[in-house]
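Below you'll find only one chain, the form predicted alone, shown as structure tokens.
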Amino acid sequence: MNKKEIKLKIYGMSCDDCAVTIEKNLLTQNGIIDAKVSYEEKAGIATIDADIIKPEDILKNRIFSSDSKYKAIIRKE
């Protein structure tokens, strides 16, 4: 297992529920390990596996679909 963590920064949250939403949403794509996402910060945290998923592809997600209000890129840091 190659475990990477990946910055993200979160668009169009208005409450918690919307992190808790986004969370359960990257927990069910295959590669994501954990997901950890904060509404106070507009950001979040995805551990994958890199020798199944590549970073940009957590950004494919449905959450993140053009039909969602939620949007993210990848904070390089």
Contents of the next structure:
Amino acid sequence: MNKKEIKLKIYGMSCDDCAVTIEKNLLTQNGIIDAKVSYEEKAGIATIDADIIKPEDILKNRIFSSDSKYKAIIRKE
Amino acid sequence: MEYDLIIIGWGASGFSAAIKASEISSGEMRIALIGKGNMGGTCVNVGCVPSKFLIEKSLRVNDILHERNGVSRAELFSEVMKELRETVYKSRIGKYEDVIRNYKNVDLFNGNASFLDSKSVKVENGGKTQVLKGSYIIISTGSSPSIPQFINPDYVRTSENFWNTEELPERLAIIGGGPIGLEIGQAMRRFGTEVTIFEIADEILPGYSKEVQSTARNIMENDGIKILTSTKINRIISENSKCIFFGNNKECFDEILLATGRYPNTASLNLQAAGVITDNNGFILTDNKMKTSAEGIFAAGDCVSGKLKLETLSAREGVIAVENIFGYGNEIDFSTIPWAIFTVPNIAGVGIAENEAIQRGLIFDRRVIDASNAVRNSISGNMYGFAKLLVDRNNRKIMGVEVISPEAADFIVEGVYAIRFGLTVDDIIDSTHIFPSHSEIIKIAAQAFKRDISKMSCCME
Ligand SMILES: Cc1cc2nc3c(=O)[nH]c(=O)nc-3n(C[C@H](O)[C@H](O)[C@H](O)COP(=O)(O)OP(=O)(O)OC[C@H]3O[C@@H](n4cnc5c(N)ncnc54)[C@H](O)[C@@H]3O)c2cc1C
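Having displayed the form predicted alone, please output the structure of the form predicted together with the partner chain.
What follows is the entire complex, opening with the chain shown before.
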């Protein structure tokens, strides 16, 4: 396994429940091992197996799809 | 200061990027929008808006002179130019300055931006320097008119400052027979100015098809515009008037407009520090997702390497860049971007050009029909124009459209839909057009693939 932590900036959350919903959806995606989302920080960290998915694939998760109010970018530092 | 997105350049592409990013992020993305000079960049201040205003007004010159008995052409021109500057000012405030202030997530920075590294940008204004850091950066710094080194900029005007002209020039030289030169030249001719266009290439509109070049020349010459092609300017001097030396000749003018092309505003950006690669002329290289060679840096608009330089394309590229920051994976589709030159009649096109189709070895059929085949042209008295369709020989899908016709800028969108949605010649024929309309010329060009249109009744569906 090639574990990588990917930092996300997440937009469109209006409460803590939103963060939980996003976490749950991320965890259903093949290749995402762990996900922590914070409503307060408008941010999240997804731990991925980089042998299975690329960081950008996280943004293709259905929770960020065009009809969802939640949107994310990968934080580049 | 840290931002999710830094946008360098507040013209059409920068604005569309800032607004799209705000919309997608429900107004939460922290954005720095950096610019210098008037907000809105080229299109609103010195490009599309003033040029189309001048053209529109010039079309009414004779009517107005008739209505307002006693007013001279020179007086009318000065009034129009004043009104033009007011319109530009109002458009800038209404469509740019007021709009962006409603986006509380967008911080504006006025100054010259340059890269420190691929994530940091320095903004300098007067003695003040600010350093901004961004997760993503979009470069949308546009382009400026080129002035050849041997020409003293004080002796000529460019599209940057032509709009400050107050007095109607009796004699105007335009150096450069591209779209800007033709549009302004024709408009000025309608105000009564003697216009001479100097073009170094062997035809005006270099790079366009032979049919476009020769028809455009006929249109210009019929309007009384003098065209000197294959003509290299040696020197320009300013005595009582401004004189141009070419070959063994010297001709003098009241004003000279330089319209010889544009260079990208990238030289002062310190792109090497960010690892952004350009072509030999300094235009930024991107893929179709608008990504540059540097991770996290995108580019949009006139500063990007590519043939078309348009407001619409710039705005679209700004949107595509943002969508890809959000991981949408969208690509710009150049085959469906229409272009237009606002001469009378208009010159417009979309899709692949014939020379490119040949170069790429594509198998296609073509039909070119004269404007006289559309009855509306004989009614309106338009003598010049044509429609050309390129069609894929295998499946009869439309690949390219080129039209010279009144209103072509408005109806070229028919070609956009045809190409975007894979319509065939038969789909065009089966779509009833208004009779008698200018847009009918596209349908008649489609019919020419099936029958001899010279023997066709005007009512033939
Ligand atoms: C006379 C004329 C007529 C035209 N007519 C049409 C038309 O009818 N239809 C059409 O579609 N297109 C037309 N165009 C083309 C159109 O105007 C441009 O394609 C479009 O405006 C480009 O937008 P942009 O955002 O790429 O750049 P710009 O609008 O040029 O904006 C770039 C901005 O970046 C700023 N900038 C540059 N460098 C820096 C820096 N280092 N730091 C900070 N800021 C910087 C500039 O000051 C400017 O504000 C015309 C152009 C001209 C000149």
